[in-house]
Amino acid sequence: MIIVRQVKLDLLEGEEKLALKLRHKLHLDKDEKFSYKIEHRSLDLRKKAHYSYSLIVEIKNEQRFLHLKDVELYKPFKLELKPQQYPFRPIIIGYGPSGIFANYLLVKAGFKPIVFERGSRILNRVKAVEHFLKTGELNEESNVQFGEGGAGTFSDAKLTTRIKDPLISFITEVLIAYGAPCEIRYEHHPHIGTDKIRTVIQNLTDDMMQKGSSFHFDERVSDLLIKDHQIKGVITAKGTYQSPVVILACGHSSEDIYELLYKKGVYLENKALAVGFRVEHPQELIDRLQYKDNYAFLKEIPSEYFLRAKTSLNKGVFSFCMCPGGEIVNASFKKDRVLTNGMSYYKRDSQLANSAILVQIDTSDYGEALFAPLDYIKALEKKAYDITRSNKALAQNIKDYLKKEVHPLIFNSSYRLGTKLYDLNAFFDAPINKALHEALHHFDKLLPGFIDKGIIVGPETRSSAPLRIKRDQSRQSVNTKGLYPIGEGAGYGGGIMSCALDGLHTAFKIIEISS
């Protein structure tokens, strides 16, 4: 197989002229045969708007064609195991993207890891979310941190990372094997969206029970079992189970965790944070700001932006989960703070998009103490919920938190708890007020409208984890033997593929020093 890339068609054009487009760029006679998938897909609006595509392509003597321009050698990937049995169960704490796909390549190479999430599945979990939604009442073991899928299953569910690895086909195609949308293979910023990542989930759950893996969800680990530097197992409220092997994949929010880890002396180091609000605007500005004179060609597809600045005061400013037509959801895992994140479904409809605007903090800002991010963050949420008293988000226009002023809303907020207007330059520290209003002017000048026509709702805390749970080149703790911290809350991740790629890296290593 070869692939080709830079094959165009023009926003008008459909699919079905990628065959005759793709036998001009390959010099072919009308009646030679072959077949071609989609790889990639991305969409240019430079000069002449146009989709540009990658196919892979099955002909034959495909060596011909490697002299051309935009061709080569296609070598998929392979995923190679031979099932073994092991002697012993691989403890697994934690259930979101690092944790499962951890889990998947263990059961595949014959392990049958003991799976254990604070949280529940994914069915009771959303009802547990829906009513914190409808009424404020808020379960703090299963909520939009804690559960079935972890913090991703309530958000864009996106896939995108800047990470070159040959396993991102692995995980994009396991995903749709367990009923993701095909297209998540080709897109540019591929998503599955809150609402189908659910079910993917769900079925990949089921599957890797039928095949060995033991699943107790709604049961918080409590206790590690550690002697003379070496995992043995962890204790719950329910039992004691014992492995040598335990994987730690708790996620970044789960404070208890990181306070056990330090009594029991396993090495921990703080790290550089970011926090600030979400901005929330119209989707049809964006779009029309993104796609100018092609937006009644592309009105259909909500867009996206990314954006970045650097500050006067060395801090840089960058956008952060945008959610095109999505709502920004309470993130809450306890009842005392307030903080936010974006989530939206699949077909992206809320006609709002919103997105973080975060601020680069570190040891300046909050100390060089091992927990000192972690309180600084937690000292925020719960500075938000003491002003409202109530689950409400603060709330501000963009153009008056730049003028220190409090004016009614523009528009209505996706936030369903509701809102309370505050000048969020009485919040923050001012080093953090200065580089977000240098931050927000650069973004106007991007994106002309950002300032007078958005607003903000926060705060934003929980982009990545305050601590890391440092580890060797085998993937274990530096001075822990068997504990594997993995993922986000590990320190080792950033969103859903990311943290899966972890997951996987880590199994790897596992299969390998076990066999």
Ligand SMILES: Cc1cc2nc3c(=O)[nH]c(=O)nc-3n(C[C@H](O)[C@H](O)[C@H](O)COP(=O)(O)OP(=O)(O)OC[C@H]3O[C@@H](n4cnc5c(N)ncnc54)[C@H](O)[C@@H]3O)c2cc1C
Contents of the next structure:
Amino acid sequence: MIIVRQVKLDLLEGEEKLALKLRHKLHLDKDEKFSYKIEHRSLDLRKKAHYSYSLIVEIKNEQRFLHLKDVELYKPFKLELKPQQYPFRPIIIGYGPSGIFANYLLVKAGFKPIVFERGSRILNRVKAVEHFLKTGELNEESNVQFGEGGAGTFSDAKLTTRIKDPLISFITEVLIAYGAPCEIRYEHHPHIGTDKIRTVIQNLTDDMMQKGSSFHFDERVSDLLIKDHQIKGVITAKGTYQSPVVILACGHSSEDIYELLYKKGVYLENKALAVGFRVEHPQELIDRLQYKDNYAFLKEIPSEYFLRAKTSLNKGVFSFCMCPGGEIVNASFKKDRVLTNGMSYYKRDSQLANSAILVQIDTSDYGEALFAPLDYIKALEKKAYDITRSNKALAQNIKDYLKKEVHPLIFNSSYRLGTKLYDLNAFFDAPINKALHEALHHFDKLLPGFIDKGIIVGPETRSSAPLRIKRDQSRQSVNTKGLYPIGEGAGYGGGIMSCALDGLHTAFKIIEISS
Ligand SMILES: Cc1cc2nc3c(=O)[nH]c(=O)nc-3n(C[C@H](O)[C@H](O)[C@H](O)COP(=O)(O)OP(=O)(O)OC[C@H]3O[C@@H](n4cnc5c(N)ncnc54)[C@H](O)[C@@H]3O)c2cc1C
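The form predicted in complex with the ligand is what I want next, because the block you gave corresponds to the form predicted alone; please supply it.
Below, the chain from earlier opens the complete complex, with every other chain and molecule after it.
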């Protein structure tokens, strides 16, 4: 098989034209037989807008094409695992993307892992979240961040990552096999949507149960058994479970786990993070700005943006986790905190675009102590709650934030728990406001109207982990053998795809060490 890149279609050309374009690109006679499938598709809006495809082609004597521009041999990733029997059952704490994919691979290898998840299965979790969004009554164990599927379940389920790894296609195929839309196989910015990812995860869990993995939902791990720097098992309110291998996949908001690890002497270090707020705009504004003259052809596809700014205080500001046609959600897991995030349904049809706008912060903002970054974001979340005395988010028009004024919002936010008008200049420290002001002016130059036609809803504090659970080459904690910290909470992933990859790579290591 070969892969042929840069096969281009105009916006008005249908995909039935691909075969013809391919024939032309490979200089084939009109009778020569071949088959192809789409490996990747991206929309290129530079100069004359077009779609650019990479196609995997099956054709005889493929070597003869390798001298051509944009053509390479294609080697698909093949998982070669011979299932074996093992004398122990690994324990996995946390069933978000990293835990899910670690479990998936271990099951394939013949293990029968035991999974503990503090939150509920999806159906009950959805009920808990809907109840929260209607009444403001939060279930601290089962919410937007905790429960089957982890933090990415109430999300846009974007699968974008900057990591290049052959296992990405493996993960994509697993998601498709359990019900994800097929186009995630090739779209440049694939997304599944909160509605569809819920089904995918339920199907996956059901299948893993059938194949020998046991699941303990609504069961929080409250203690770790560690003796002579070796993990021995875990403790929950329901019992003690022994295993020489414990995968810690708890996400970035399991604050009790960080405290427990510290108490137990597991090596932790703090890391830089970012804080800010969500901005929200009419989706149509973003589409018109992004698509320009091609708006009429492309308006059915809600557009995205990725923005970055350098600021005079040397604090980078960036847009993060943009949700086209989405909804701003309260991602809290504590009754007395307010924090925002974003999600979208598969169709991305809410008519509003939201994205976090975040400023990088470091020890100059929060100090040197180990738990200082965590304490810093906790204080912001608590402050927001204390201002509203409810689950309402703080909100302000972007133009008012820049003028330090407060006026009624220019439109209603998608945030369902209500908003409280507040001057966010009084919320963040001065250097953070300065960086955000500068960045917003820069973003308005790139996307005119960004300031005048947008609102702020916040705060957003949880884009990455405040601590790293440091591990060695074998992916075990540097000072606790058998303990495998993975994913976002361990400081080794950010986003669904990178955490899923981290789960897979760690599972490979465990299989290698145990075989
Ligand atoms: C609202 C929202 C939208 C997002 N949108 C996107 C997106 O579109 N695309 C993207 O790539 N990323 C998105 N993210 C980020 C993404 O979800 C995370 O990066 C990813 O889920 C992290 O995976 P993880 O496996 O490391 O941890 P998590 O997904 O956080 O899962 C950790 C799990 O561990 C469980 N747990 C914690 N402590 C314990 C304990 N003591 N005992 C038992 N269980 C425990 C938790 O309940 C949780 O289910 C979003 C996040 C949120 C909150």
